[in-house]
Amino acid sequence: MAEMQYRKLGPTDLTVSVLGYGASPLGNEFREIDAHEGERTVHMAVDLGVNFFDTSPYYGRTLSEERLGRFMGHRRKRIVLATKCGRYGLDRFDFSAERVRASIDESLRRLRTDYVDLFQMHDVEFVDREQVLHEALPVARELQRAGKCRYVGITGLPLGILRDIAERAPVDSILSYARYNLMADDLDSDLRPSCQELGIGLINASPLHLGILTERGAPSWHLASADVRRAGERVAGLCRRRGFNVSQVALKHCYDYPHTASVLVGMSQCRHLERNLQAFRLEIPPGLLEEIRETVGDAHNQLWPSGLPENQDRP
């Protein structure tokens, strides 16, 4: 099995493994799974080295947290613990200062713990980003004061708000999903220059594109266009017919890109965290890297909306 690789997350004292431990299956968000198989998953998981795990009241509606706090047992000292607050349902938000304090003992007591090592806002797109300012992140700081959580970040899709509301008030962390990996490289353009010289933390959620990048392709709930799927379902092929499989390539090309401390991966078995930890030990041929791109053609960079109208990217 390959040895797990760790990078300090911007300047805070956190040191994550590369390969972090996305629980929102552990929520059955996807498909139901087995709670026995979880278990043993997230054990496996931090005995191999893997020390980030990240979850939210919004994945299963608190059931991921209930699982993880009820798994993590004496693994959690060895544990860099994150949840979110502010989503709480499909289309339930609420970043109030008052809803902000309630999460945070909410998410204790089912993560069994007295404190989170980070607290983030969770898919700020999706409310008056002012109230992100002026309530949520203000109160998330006098939760740090408390000793409730260690560090404060935020996280979405549209990268836009998320660098306005890290220019304009001071953040640890910014967890941004499918802006960086085969089919999207945004990320490094439009939102990692500004973490570094704000000296803020960079975490890359769904290598996969939201299932995109995967042997079995796009699952029916994905946001993505036509013209995005095929693209995956093109790379996929390219892949397969080099005799690599598309999942181990996305995951590799993540963890070797140096800017983000941690790679985000849902997982729920054993076999799927045996197959994680085995891309780091892939190498990619010179010349795929640039066939894929070719591959993607004009679906690079194609995301969906996420959000109110005005927090969406501008084209």
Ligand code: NAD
Second form
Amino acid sequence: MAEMQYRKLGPTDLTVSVLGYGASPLGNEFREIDAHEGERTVHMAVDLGVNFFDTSPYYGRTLSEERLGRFMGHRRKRIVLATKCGRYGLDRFDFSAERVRASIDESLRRLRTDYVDLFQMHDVEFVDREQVLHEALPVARELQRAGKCRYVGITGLPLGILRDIAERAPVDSILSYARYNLMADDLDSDLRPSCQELGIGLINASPLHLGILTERGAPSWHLASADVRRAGERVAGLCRRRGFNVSQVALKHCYDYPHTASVLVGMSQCRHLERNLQAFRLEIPPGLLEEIRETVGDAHNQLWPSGLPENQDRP
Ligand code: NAD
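In place of the form predicted on its own, the structure of the form predicted in complex with the named molecule is requested.
Full assembly next; the chain just shown is listed first.
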């Protein structure tokens, strides 16, 4: 089995595994999972050196946090634990001071712990950014002083709003998803420079483009266009013809990018976890990434709208 690698998360004193555990599948976000297998995957992940775990009250409308809290048990002390606040349903957002304060207490109860390492404002593009800046983030800092969280971060899909918030209020980390993998790379041009300048830890989530870069393909609810899905299928086919598994190539490409501390992958099956760890040892043959880039074609950096119109990235 390949050795886990670790990196420091920006200016924090958190050292996180480069392969991070995304807990949204524990909330049945992709499909109904086998909970026993999910539990075994959490245990195995910790035993294999995965120490960074990310969840949210939104995933499975509290099911992910509740299961993770139950599954972690005594392993909690070996885990850098991240959760979120502000998003509670597909269209349910609340970044008010009152809700943020209550949210962390509810999360701590479900997670069976008395602090989280990272408390993140979940999908900030869905609300007025001024509320995140002047209400949610100051309250999160108050919770940090009270010892309920060690660090504070923001998450979302459009890059402009993440950059803008980070430039206007101190945040310790940004979790960006689907912006650096085999289908996209604008995180590198549009977010990484600001993070480096401001000294902010960067987390790369959805390296499989929320399931597109798998043999099984995208889940039915995926918001990507038909063009992007078809491009993903072409990439999977190309990798297969070259004798590789598309998910492993996608992950190795993300692990090799040195500017994100952790690559968060959704995992609820032990065999996926094993494969994702083995990907550290994969040698991507010369030319394959260029061929993949050609195969992706115009679907490259083609994301989908997320959040309020004024919070979308300008083309
Ligand atoms: P992902 O790109 O990691 O894809 C996950 C899917 O791929 C799941 O269906 C999983 O079963 C499958 N999978 C994993 N390894 C595989 C393998 N080796 N072979 C085949 N299939 C495999 O998408 P994700 O789960 O959305 O992202 C990862 C994590 O990042 C989330 O769980 C969450 O913790 C975090 N995230 C946060 C936000 C946010 O804060 N806004 C958004 C997206 C993701």
